[in-house]
Each structure stands twice: as structure tokens, then as C-alpha cells.
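Heads up, the chain below is alone and in the form predicted alone; it's given as C-alpha cells.
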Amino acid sequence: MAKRTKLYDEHLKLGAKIVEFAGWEMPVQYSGIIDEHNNVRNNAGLFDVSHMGEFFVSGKDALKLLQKLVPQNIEKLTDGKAVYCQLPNENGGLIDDLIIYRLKNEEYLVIVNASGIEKDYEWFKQNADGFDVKIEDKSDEYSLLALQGPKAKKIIAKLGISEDEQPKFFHIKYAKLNGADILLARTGYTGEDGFEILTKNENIVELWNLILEKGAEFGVKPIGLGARDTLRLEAALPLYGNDLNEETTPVESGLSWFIPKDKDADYNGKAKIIEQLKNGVKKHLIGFKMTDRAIPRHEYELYIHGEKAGIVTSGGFAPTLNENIGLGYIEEELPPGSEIQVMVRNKLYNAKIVKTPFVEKKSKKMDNI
């Protein structure tokens, strides 16, 4: 049976259309995907992302464990700093992608994808053998909101945390909202400026309604998973299970710039990843725009000069651009402007490779550490 977040009844009150996603009953849309998408780009949107997982990693060997688990150099994190990471297996393929926050010395928060909570937790424990470390999966105790868009900072200020007190991009801080203890992070999955708000389950319904009430003057709306997907696709942010999986490495996935070349500590898959950084790869994640009228979808085939050359991993209509766009893997490295084709219902439609992101990110670039 699918799980429900603590906000399920609130979604129904707001007229949400509910679908099953990663084992959860979640709102896919309220007023409509395009309307919600545009509202996040122009104003602000509030997402229930409580299906995501939260691990707390602490103890004398917490840093040592995290250094073993990810290619990024967690040793460089200072208190309150975050970094986007990949979680490779021993062959360099990706078990998941995640964000690691250093809360304080020897204490870290790890946000993982909903579909990966159980397997990630087992992987963490398996790798922690012999380490003096405590790994706590508190996913069932916490709820998570994402407030995204250019007016998000004004809404948080209206709630009592001034812009000067708000965390910088890819930072996190302890705070209070409406008397509730929260962790406020300047992170998101839309390409817009915004925040993620983590709190205990008992606080979430009141916070959700308060943000919608106080944010009304700034045009905030509740946003479903449909617009979350179109927003992240325009920003070319990869989706685990589509663009990332255990058969692809971070180098093949276009994430090389997140991988430090000077990290001395060993980590799972390091030999494979470093070898690919030096010698290149045989498949490449590309972004493309359709030049013919057709919509690319997940698992549609990609062609070069009429020959099958790869597969679409993510695709759809981009409301900001009023164009159809996609991400996919091809075997040949081609520059932007190169023509490719997409097989849609047994017919080839033309497209061209473009630089990503498709829409310029309003948030600052993630630090490569």
C-alpha cells in the first residue's frame, strides 16, 4: 500500500490530483502543471517533498564514512555548508544522488531520494562496518517542504527570518518558524532561488498553511510533482531512475565538474571514475531541443543519420521556452548544434543538441568541492 505524507488531507482540500510516485500518494498538480510551473518561475511555489529521506550521520568516524561513500571532498565542508553528491557503487555506477549538509562537527544530515531510502540506508550501514559512527534513518519522523521562486526570500522574511538572516546558497541553519524548530536550507530542485524546510511531522500542517497564508501577497501557490519535473528538466537537473542509475557513472552523466581531482581519500568506484576522467567515456548525456513538432519521452530511441545511437532519459514540454526538450544518452560525443532524431511512434523527428541548462538558473552555481 502506498504511503501518504502528513499533508495528504491538505492536498485533497486544495483540489490536488493524486498519483502514486516512488511508493507514495503525492499531488501531481493543483491548478495545472503549466500554471504552477510559471508561478514558480515568476513568483513562488510551495512543494510537499516529505517523501524524501533524511539520514543523520554522527560520531568520530562520520567524516571518514562519508569520504568513503561519495567522490566529493566532505572534509572541506564547514558548519552549515552543503554539497550535492553522487553515491557510487564499487564499479562507479550510481546507487543514488543526494545532498550532504554539515550541521556541526561530527554531525551531518543527508537527504536522499524517496525511491532510495531503504537501499541507501543498507549501503550506508554496509560501508560503516568497523567505523565509530551512528547512522539514523529519521525519514518517518520528519517532513520536508520546498519553497521555490524569486519571491521565496520575501515570504521567509515575512515569516520572521529576515533576508540578512537567511542562509546563503547551499547552506543550512537551525531556525524557528511559528515557534517550530526547523532546519532551513538554501537548496532546491527547480533552478530558482529558494529554500527547503525540514521539521518534525507534528509541525508540518500548520507550517504548510501558514506559508500559503502569509505568502499569498507574493503569489505563492501549492505546486505538484508535475511542475517539479518540468522545472528541473528546464534546469537540466538529473532525475534518479531516469537520467541516473547503477549502470551510469557520474562522468557519463555529465557530472564531472562535481568531482574533485585532488581528493586523496579513497571512495567506492574511485578507480573507474578517475580512469574515465582521464580517458573519456563511451556514452554521453546530452540536452536537445526538438526542431520538428513532437514530444520526446523517457525511453524513446535517439538516432544519428538514421542509425540508432542512444535513448531519451527525460523529455517533455518546456513551458518557459514554449519548446519540447529532452535529455538522453548517445554513444558519440557531438557538439551543440549537431542534428539528431527521435523515434516517436515509429517515425523519426528532427532535433538538435544544445547546451544545458535549457533555462538559465536563477540560483548560484553549486560549489564543486
Given for the second form:
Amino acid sequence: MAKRTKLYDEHLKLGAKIVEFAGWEMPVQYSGIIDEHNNVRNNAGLFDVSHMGEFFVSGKDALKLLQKLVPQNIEKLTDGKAVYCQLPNENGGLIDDLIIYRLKNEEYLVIVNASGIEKDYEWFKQNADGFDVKIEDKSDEYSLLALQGPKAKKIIAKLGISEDEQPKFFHIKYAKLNGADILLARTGYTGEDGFEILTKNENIVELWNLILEKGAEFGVKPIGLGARDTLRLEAALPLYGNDLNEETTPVESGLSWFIPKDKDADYNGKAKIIEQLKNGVKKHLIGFKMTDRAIPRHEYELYIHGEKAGIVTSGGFAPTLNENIGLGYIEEELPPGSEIQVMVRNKLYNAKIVKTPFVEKKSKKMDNI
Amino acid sequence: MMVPEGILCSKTHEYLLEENDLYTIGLTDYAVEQLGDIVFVELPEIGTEFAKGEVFATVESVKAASEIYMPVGGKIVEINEKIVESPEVLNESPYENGWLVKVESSTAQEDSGDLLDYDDYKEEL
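How about the form predicted together with the partner chain, since we already have the form predicted alone?
Up next: the whole complex, starting with the chain shown before.
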């Protein structure tokens, strides 16, 4: 049976439409995907993302384990700093993508996708053989909210954490909100400025309702997974399972920028990833916009000059742009402006490759480590 | 929402409304509510003939593409150009302004045997 977050009843009260996602019954929309999407871009939106997983990794070898698991150089993380990471297998294919937060010396928080909780946990343990490290999956004890949009910082300030006290982009800090202990992170999945708030399950219903109540004057609304997907697509943030999978390396996934070339420590898939960084790859993740009237969708085929050349990994209507956009893989390296085609219901429609993100990110650029 | 008198509904959520031997086909209010924001509509060309149960149109919401089936066989004699330009009209007014096509049908009588009147359709949901 599908799992429910502690906020399930609140979603029903708010009139949410519920769908199953990664084994969870989650709100896909409340007022409507386009309305919710625009509200995050213009004001603020509150998301229940409690289905995501939280691991606490601590101990003398915590750093050594994380260094072995991801291409990023976790050694460079200072207290309260976070980094977006990939979790490659021995061949460089991705088991998941995740964010690692350094809470303090020898203590890290790792946030993983809902679909990755079990397999990632097994993978972490398997890699920790002989290490002096404690890996705790606390996904069932913690709930996670995301508060995203240009007004998010004002809402958090109104709740008692002033803008000066708020963590900077890709940082995290311990804080109190409404008397509850929280971890407040300046991260998200929308391309907007915003926060993620991690707290024990028992605090979450009150916190959720408090943010909606105190945030009302700033126009906050509850946002479902539908708008979460359109927001992240416009920001060209990859979705594990669509754009990333075990057959695709981070270099092929257009994530080269996130991979340091100078990390000394060995990590899973390093040989393959470094070889690809040096010699290039055969398939490339591209962003494209439809120039004909048609909507590209996950798994539709891509064509170059009428020849099959790849596949759409994510696609759909972009509310901010009022255009149809997609991400996909092609087996040729083509510059922005190049024409490609998408097969939609047995007909080819024109599209052109564009630079990503499709919508300018309001959140600041993260430091490369 | 005003539901027109006399509509018949299919289990795949199309409605059929007869007026002076012309049949209007669209999506029920329940269908458009379930789909959410509709952002794209693809309609057939005038003159095309379809059998009952054939796909004649595609409607796409933000989330997904849905195929639309003929509730009765017939020939397309009119299409609603307005919803191609403004797909959101389907959400706002599925019966009055958001209809899809009008068809001539010589088989409507026998083809509509499995269609339900609106009250029975709502009950089946």
C-alpha cells in the first residue's frame, strides 16, 4: 500500500488531488498546476516533500565514505554548507542524485529521492564495509517542507528568522521555528530563491499551517507535485528516473560542470567519469523548444534531419514561457539554434536546441567544489 | 455548471448531444476537471470519417496527453477552432464553448446503445 506523509489530511482539507508517486500518495495539485506554478514564480509556494529520504552520516570515516560515493569533493565542504551530488555506480551510471549538507565535523545530512531511499541506503552500507561510520536512515522520523519563491525569505523573517540570520544559498543551519527544532536549508528544486525545512514528524502539521497562515499576506499557496515538475523543468534541473538513470553518467547528463577534475580521492565510477571528461561523450543532454505546435513528452523520439537521433527525457508545457519545452539525449553535439524534430503521435514536429535553463534562475549560482 | 438536457456520456468521458440531426461531441465536466489545466488540443480535419471507438482527437493537460474516442461513428462536419487557439476554454466551459467537433452520423441510434444519460454516468464514477 502506498505511504502517506503526515500532512495527508491537510492536503485533503485544502482540496488537493492526490496521485501515487514513488510509492507515496502525494498532492499533485490544489488550485491548478498553472496557477500554482505562477504563484511560485511571483510570490511563494509551500511544498510537502516529506516523501524524500534523509540519511544522517556520522563518525570518524563519514567524510571518507562520502568521498568514495560521489564525484564532488566533500572535503571542501565547511560546516553549514551543502553541495548537489550524484551517486554513481562502478561504471559511472547514476544510482541517484542527492544533496549533501555538512552539519558539523564528522556529521552530514544527505537528502535523497523517495525512489532511492532503500537502494541508496543499501549502497551506502555496502560501501561502508570496514569504515568507522554510522549511517542512519531517518526518513520515517522526519518531514520535509520546501518554501520557494521570491517572497520566501520574507515569510521566514515574519516567522522569526530575520533575513540576516537566514542561511545563504546552498547553506544550512540549525534554527527554531514556532518553538520547534528545525534544520533550515537554502536549497530547492524550482530555480527560485527559497528554503527547505526539515523537522521531526510531530512538528510538521503545525508548521505547515503556520506558514500558510503567516505567509498569506505574501501570497503563499500550497503547491503540488505537478507544478514542482513544471518549475524544475523550466529551470532545467534533472529529475532522477526521467533525465538521470543507471545507464547514464553525469558527464552525459550535462552535469560535467558539477564534477571537479582535481579530486584526488578515488570514488565509484571515477575512471569512466574522468575519461569522459577528457575525451568527450557520444550522447548529450540538450534542452529544446518546440517551434511547431506540439508538446514533447518523456520517451518521445528525437530526430535530426529525419533520422532517429535520441530520446526526450522530460517535456511539457512551460507556464512561465507559454511554450512547449523539453530535455533529451541526442547522439550528436549540436549548438543552440540547431533544428531537431520530435516524433509526436507518428508525425515529426520541428524544435530548436536552446541554452538551459529555459527560465533564468533567481537563486544564486552555487559554489563549485 | 449548466449541463445541457439530453446529453449521453461514454465510459471514456466523452459526451454526445443531438440537435437537428447534428451530433456535438465534447468532454464531460468530470473529464476536464480530472485532466486539470488543458494546454493543447488537436482536432481532426473536416470531412474525416471515424467509426465508433476510434481516436479522433488528442487533448493535453500540463501533465499528460489523452486520446479522445468517438462515442458514435460519423463524419466530422465542424470543428471548434476556438479551443485550438484557447485550450483553457475546455476547462472553463466544457459544454457551451468548449465542445470539440460536430458530426453527421447515420449509425448514431445503434452506436449509442452503451452510452449513459448524465445522472447514470455520474453515478458510475
